[in-house]
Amino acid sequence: MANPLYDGLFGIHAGKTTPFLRLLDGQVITHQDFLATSAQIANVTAQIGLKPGDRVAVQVEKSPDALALYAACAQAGLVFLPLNTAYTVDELSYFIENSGASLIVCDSKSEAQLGKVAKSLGAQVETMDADGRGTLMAQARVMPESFTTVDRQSDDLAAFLYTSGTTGRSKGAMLTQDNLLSNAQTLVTEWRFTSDDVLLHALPIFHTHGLFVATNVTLAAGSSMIFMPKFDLDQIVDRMPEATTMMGVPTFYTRLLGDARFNRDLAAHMRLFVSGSAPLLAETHSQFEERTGHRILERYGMTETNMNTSNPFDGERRAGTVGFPLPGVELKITNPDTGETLPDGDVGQIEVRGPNVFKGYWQMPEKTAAELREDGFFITGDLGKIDEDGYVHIVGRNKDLIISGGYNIYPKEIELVLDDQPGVLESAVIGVPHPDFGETVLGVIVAENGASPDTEAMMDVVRQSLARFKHPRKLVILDELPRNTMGKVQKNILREQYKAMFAS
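Next step in my check: the chain by itself in the form predicted alone, please.
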């Protein structure tokens, strides 16, 4: 037997002295040195009594050691549970208790509070700080730099990722060895990654984008990454000439476009820019291409599935779409009520099936059964359509669907009209309670810097472009839209904020 994830991502680099992590201070960590550190951490987990299948909950700042902890968990057969660094102790208590974590790794400043939580739940606590200090690394440094890799099967759990939990409690998505490895290997091929690539890595590593896409693809290709603690515009501009690729959220690209230093010459050495985790505005696509000559590659994934679709590396990268299903991934649009497959062009719920699709929700058999069909198709909760050329379009989340007076209204259709109006940077359309229609449409607008959009003129365009039942009852202007750490607009916050606007 073997350990598919460790062997396929980490073990293949044993003995390699080529760079893996390039740090901002000029330090370079080779694949060999990285594996030595991860083996030392794996030895610590064994010494403190962790067994294969045990869960390790991790809330630490981004650092090379934090990444080595992920590798150590893979090598020791432990289930890695990365947690958003913004979560409070109260929020962490739920994740730790729900997962049954045996070990909590946290920043030293959180040790006192989390220690109380851990004690009540029978878990151990170790600390890891971004500067290399902490109890875990103090123990690791005196450990051997080799560790006998624990045998695991492809269907064994490798990680938990908790969903954002905008409606009810977060769910722990169980990801297997094969879920993670197969997706990384597919993306290496589809995005043409080689050992010569250097990735600008400014994403957090508690999320699937920065960890299971950016990091795993780099490992699977044997390439290296410029490892940044966070997105810093000056640092990105400074280091881009050394890079060949970048993965980011839309905010990364809009910030780059807002800086005059970012031009065709600066991006000349780059071969690929990838965007995900939130929709990219068509305007950003066109401005980016005009400025640099590069067309951003947009893709579609989620916590439960990693990546499902991608615009093509070779071929048209079509703005407003997320491309085609990845090899090995089946995607269909279905009627939410009947589950029947809909014809191309019709809007329905997106379902996917493939080796990337998770095993289910931890200790939630009923929720798993409701969203993961017996035939393996996962009901994503996203609404979309497939156009005549086969490109997949995301039109919103099922929970964002507005039903007004019995009519189904898809916010994306209205947002596209609003986004196209003079002075509008972006928009969000939500449904809010209405005494006569059940729900009605509200448009939330963010103006371009220095602009004052004419809302009445915008409504005139809406009236000409869309059926009457889709017209926003009102347009409001905000300085910015609420977003989560990955840049997704949090419409649930907007719905709560404006829920009484049209109350009788």
Given for the second form:
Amino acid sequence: MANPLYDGLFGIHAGKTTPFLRLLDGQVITHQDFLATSAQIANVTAQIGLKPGDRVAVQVEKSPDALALYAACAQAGLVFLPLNTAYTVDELSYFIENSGASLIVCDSKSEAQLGKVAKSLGAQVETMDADGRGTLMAQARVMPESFTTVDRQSDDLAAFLYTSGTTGRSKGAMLTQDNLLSNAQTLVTEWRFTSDDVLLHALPIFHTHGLFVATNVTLAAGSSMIFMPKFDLDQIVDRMPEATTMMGVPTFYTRLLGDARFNRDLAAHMRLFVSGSAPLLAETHSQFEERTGHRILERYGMTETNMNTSNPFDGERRAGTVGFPLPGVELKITNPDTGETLPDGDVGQIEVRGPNVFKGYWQMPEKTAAELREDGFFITGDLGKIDEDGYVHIVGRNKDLIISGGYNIYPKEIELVLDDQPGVLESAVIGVPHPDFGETVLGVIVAENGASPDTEAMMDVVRQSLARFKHPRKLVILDELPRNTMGKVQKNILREQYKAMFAS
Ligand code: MLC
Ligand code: AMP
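Got the form predicted alone; could you also share the form predicted in complex with malonyl-coenzyme A (MLC)?
Let's see the whole complex now, leading with the same chain.
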């Protein structure tokens, strides 16, 4: 028996004294040190009574210990459930309750509030701070540095990632060991990662991009990463000369282009820049090439599927496209009404099937059935086409979704909060172009007859309920929302009307 994920990403480095994490203070954590820490954490989870298959909900700042907790969950057969540090207690309560998490690991600062939630749901709480403090590491440090890896099958659950939905209710995407491992191994080959690579890691580690792409690829290749707490231009400029690769959302690249220090010399040592999670403007692609001589490699993925397509490492990286389906991934364009496959060149919904595709939404069989067909194809909700050379283009979305700085925001979730406010008849939340974040959130309100809603008071409620990145940057009041003959709100008209509101 074995544990494919642990063995394939972590166990392969047992005994290696090569660098894994290069920290900003100059400290280097070797693979061996990292595995020792993760084994100590795994011992704590066993001691406090966690059993394979239990969920561990984690909302902590980015740190080497936080990554070691991920490794520990893999080794102990626990399901890792990372959560955005921006989530409010309201949002977290739902995730914890819905997942039935047995353990919550949070920052000391959140302990008082989350402790209450945990108690009411029968979960245990441990704390973990970015500076190494907290109850979890205090227990871990006196534990043995080895742990007997728990047997798991490829098809066993390894992680849950919550993704909001068009109905406003978040769904726990269940990812298996093989979903994560197979995708990482494919990307290592496709992007030519080797143990010589040094990745600039400035992404958060609670989403697919920073954890299951950047970190897992680094692990599968035996490379190392310059591990930064967050995206910071000065730090990136400072450390880029030591790196060979970088992965980021488009905002990373537009911010770099906005800084004169980012030039051909600074990027000379780099062999690869990867972009994803949101559309990279063709203009950014060409400016980047002009400035540095590098063509950004754009790829396409999502929480439920990890990575689906990638531009080629060798061959033309075509701006405005997301490249070709990865080996083992089938991709087709279908008619959204009938599900029939459309000929190349036609625009339709993108469906994907492969070892990367998740197992379904936790305890939501109806939602799973609506998006994951019986034959294994997942309906992504993205609209696209395949061109005459086989490149996949994403041309829009069949789901009401805003992507701001690489974070997904489902308007319905915000509309539900706004609609509930005094004096509000209805609302429509839309994404409008934003020079830094690509898109940002605008809330359009219709008042009840004779009422004049207090937008500041409404924003207070929004702040209380929803993570900062979901907050509307502005609320505007209209007499009525544009509707089609079927009575459906025409958000495209609103998007057109307000498209210049935040343009630079
Ligand atoms: C921060 N803010 C945001 C925001 N990030 N608001 C909207 N959208 C965002 N993405 C808020 C801050 O709280 C702050 O609020 C204000 O905006 C300005 O913040 P900032 O200092 O300019 O932002 P910064 O901290 O630098 O963060 C921006 C960012 C970050 C782009 C670096 O958002 C980021 O790292 N994004 C990456 C997201 C990601 O990993 N996505 C992958 C998902 S996986 P205030 O009130 O303080 O002013 C996926 C699958 C796939 O999609 O294919 O990869
Ligand atoms: P998430 O649910 O956070 O994983 O976000 C997945 C969504 O991000 C996809 O369904 C796409 O809409 C979008 N996305 C990811 N990569 C790209 C890309 N390269 N270009 C355009 N959209 C992308």
